[in-house]
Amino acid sequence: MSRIRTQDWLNEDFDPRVPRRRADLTKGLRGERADRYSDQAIIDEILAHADDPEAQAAAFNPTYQGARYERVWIRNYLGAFYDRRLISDVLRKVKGGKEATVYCCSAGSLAPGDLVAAKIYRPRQFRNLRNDALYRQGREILGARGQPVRDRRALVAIREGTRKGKEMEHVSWLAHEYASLRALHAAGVPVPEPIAFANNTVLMEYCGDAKRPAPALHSVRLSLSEARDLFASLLRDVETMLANGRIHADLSAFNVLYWRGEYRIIDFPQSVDPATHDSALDLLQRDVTRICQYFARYGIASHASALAQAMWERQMI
């Protein structure tokens, strides 16, 4: 296996074909942090999340190769889905972010539709999230198969913040998104249909086509009629989520995909349970406020605080 540079790994837009200045190669990693995240540590962290990585890396040879670091995690994380005939190929990178990267894949014979989205999370120490403790409040810790963790030693490790405990929190963060997608899809909320969860990856319905992913709502221009209908639909969805024990907690026009008159609400790892979270009403109000702010550009007047309060009273009191 070829070695990869830590700097390449952390730079989601790295392209090995483009010459880079020396200053660019060291940007973002300095001193003790650079020493701690060695090339081998990165590879070890990737392989720690893969089932039988050596076998999968040998059998799976996707069309999309990407940068050097991408080849490592694509082959090792998605190989299991290839073996299970849930994907047949990786076609392109759709979106890179500080928490995860999404790829467009050809569906395997046992997956629905023609295309599948694979959301691969960065290993725990390379995620860049702020205040994620806010969203963990009141949550059960979920294991690698989505089951609640009851083991006393494991819970102590999490409480004490050991390396093992932090790793379990990372796995739980991913499992929570998959569990939320399953619950909300079953409740009829327009979220991507979840397909599978394993290997640091959530496999789900793809929105768009092979050439172009569905754009986020913030970059779409709607007719006034479309805007009014979508505004009403999203508010109903927020209340349906609330009725089914979920508040998105980061909902905005950036987390709604719009494609040929249909839409999907995405990105649920930070969603919270309104029955157990102390700031649930505040997070609900923030979600509703962001929706109202976006649709104000179409001249749709609303009172976000009153809308959120009314939802809360109907569903929670």
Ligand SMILES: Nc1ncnc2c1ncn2[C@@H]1O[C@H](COP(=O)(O)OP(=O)(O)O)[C@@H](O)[C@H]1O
Second form
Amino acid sequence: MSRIRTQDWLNEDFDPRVPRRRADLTKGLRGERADRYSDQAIIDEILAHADDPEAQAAAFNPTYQGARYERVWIRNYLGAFYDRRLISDVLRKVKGGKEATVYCCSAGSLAPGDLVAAKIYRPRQFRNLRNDALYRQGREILGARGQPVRDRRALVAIREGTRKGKEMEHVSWLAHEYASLRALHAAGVPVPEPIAFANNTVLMEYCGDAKRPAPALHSVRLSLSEARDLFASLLRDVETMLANGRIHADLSAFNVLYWRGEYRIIDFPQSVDPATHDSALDLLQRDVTRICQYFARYGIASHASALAQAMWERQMI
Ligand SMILES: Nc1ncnc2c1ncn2[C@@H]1O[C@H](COP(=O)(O)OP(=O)(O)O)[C@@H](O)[C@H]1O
Ligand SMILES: [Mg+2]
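Next block: the form predicted in complex with this ligand, after the form predicted alone:
Every chain and every other molecule in the complex is listed next, the one we just looked at coming first.
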């Protein structure tokens, strides 16, 4: 048994019908814990998608084609948004990460703006699990419509780690990103406006233009006065998030997009509730420290843990 490596099926020459060499099949097995599925189960899943007649017949024929199985993936996950007129085309792949791939789409008639970002999470089996457990602590499980799951049998399935339970945790992880974006957008924090959530995908406002996605802050050169303003704004945002029951918990110059003097904080699936998470203050301090470290390159000196502590006292005590 092994897992198909995450990137394989987005490669042009990948074909799940062709068995990989034995050496490949055993690679990566050591040290991997549960949540393994047989190759066959994973291959079956891809083929089920590949042969889905509804998906094949759909009118949705995006400009961006991508690799062979990526096309199947795009049709399956984004087809419903096309049908709901939230997107009208897929223009380009912005970035494939460990956990999700982000595409730039043109907005459909029912979505705001001209462009929309589609963040497609990998199905659970293809995901490179990060240390989710730390972030899940103290959180409610959210269902496919973002509602808290209270059903006893479902909660038992999650506790026992059954296949269904793991699937629910996966959905909850995405739902959590969407719920966080909604809450923070409503609170005036500069996050991408969330548009929809379904099919392993979060649809949101796109940062950048059709030619070039917004770069992350870490690769932008700011003037000194821009840097000072942005530093102050980000600290204010972290505090507003705290006041609204969220700590980002993976905040850094990689998760802030910067575009023509504006910015958006992104990537919220791991965000935690400061009222219920045991390590909330540590996570807040880590976020603030990373922000302070980034701005130190502009000669902005700060005392991260004192700043975080003061925020905590103002908002939580
Ligand atoms: N709304 C967006 N507009 C434009 N690009 C985006 C948007 N959201 C994400 N991206 C791009 O996709 C990358 C990955 O998204 P992110 O949410 O950070 O997921 P992860 O880091 O977990 O893979 C980002 O670094 C950024 O380049
Ligand atoms: Mg990220």
